[in-house]
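A lone chain, given as structure tokens: the form predicted alone.
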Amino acid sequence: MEFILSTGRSIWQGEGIEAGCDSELYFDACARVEMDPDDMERLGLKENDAVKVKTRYGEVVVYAKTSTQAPHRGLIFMPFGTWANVVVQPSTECTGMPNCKCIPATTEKTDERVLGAHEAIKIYYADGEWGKRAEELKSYYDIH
């Protein structure tokens, strides 16, 4: 199902950062996608089902959460953090801030598990596609 993804700060995401990126508070606050209740029903999702969020920049498995800000069919929200960083535009295009809003995305139920922060960082950033992208960005700055 297609959605528009926005990412941003939340009170609990901020609390989670203060508790530490390896804390349960951070995991609970950030390893999630908040969805309209009608969209969750159309996808056959229940609270805390694992879902895969895909954008042109990457894909990540997080927990589905019913948004308290509904109704907003077709919109999904992910708090800033390890998991959201996988699906937002990695470059800033000279603005100093990556595009974190209005990103076309798809979401589907999955049997895959939600990775912890350290595991996700290793897989997505160090060993994965982002590691290659980091090399590309390094090359970009080397020549500019």
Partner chain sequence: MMREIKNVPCPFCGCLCDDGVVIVDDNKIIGTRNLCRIGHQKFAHAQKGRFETPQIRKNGKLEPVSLDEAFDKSAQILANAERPLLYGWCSTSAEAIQIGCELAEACGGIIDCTATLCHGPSLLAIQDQGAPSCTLGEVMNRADLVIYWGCNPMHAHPRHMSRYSVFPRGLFRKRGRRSRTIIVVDPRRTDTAKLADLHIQIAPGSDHMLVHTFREIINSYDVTHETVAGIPADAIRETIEAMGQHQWAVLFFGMGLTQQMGKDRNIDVAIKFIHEFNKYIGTKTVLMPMRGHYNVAGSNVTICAETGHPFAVDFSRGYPRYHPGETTAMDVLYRGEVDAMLNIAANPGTSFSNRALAHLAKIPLINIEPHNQQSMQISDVVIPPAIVGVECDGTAYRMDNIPIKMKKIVDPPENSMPDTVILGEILKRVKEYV
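Could the form predicted together with the partner chain be given as well, to go with the form predicted alone?
What comes next is one chain alone, with no partners or other molecules.
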């Protein structure tokens, strides 16, 4: 189903990042996509189901959560962090700032595992997984 993806801060993300990026607090706070309760129902998702969030720039598996900041039908929210950054638009349009809000995205239920914070950095960037997938999506060289 198609959504608009926004990323941003949440208090639990702030707390998690100060408690340490390898802490459970951080993982719980950031490896998630917050959805409107109506959208969850329409997709047949339950709390804590693994979902794949896909944009033109990448894809990442996170847990679905019912948003505490609802209603926001048609909008999904990911806390600013390792997982959200896999799918944001990296080009900056000559301002120095990537587009982190209002990115067209799709979500689907998946059986894949949610990666840990350090693991995600290692697999996506150190091992080059993000680059490979972006090349498959043919978006590595024409991201605007």
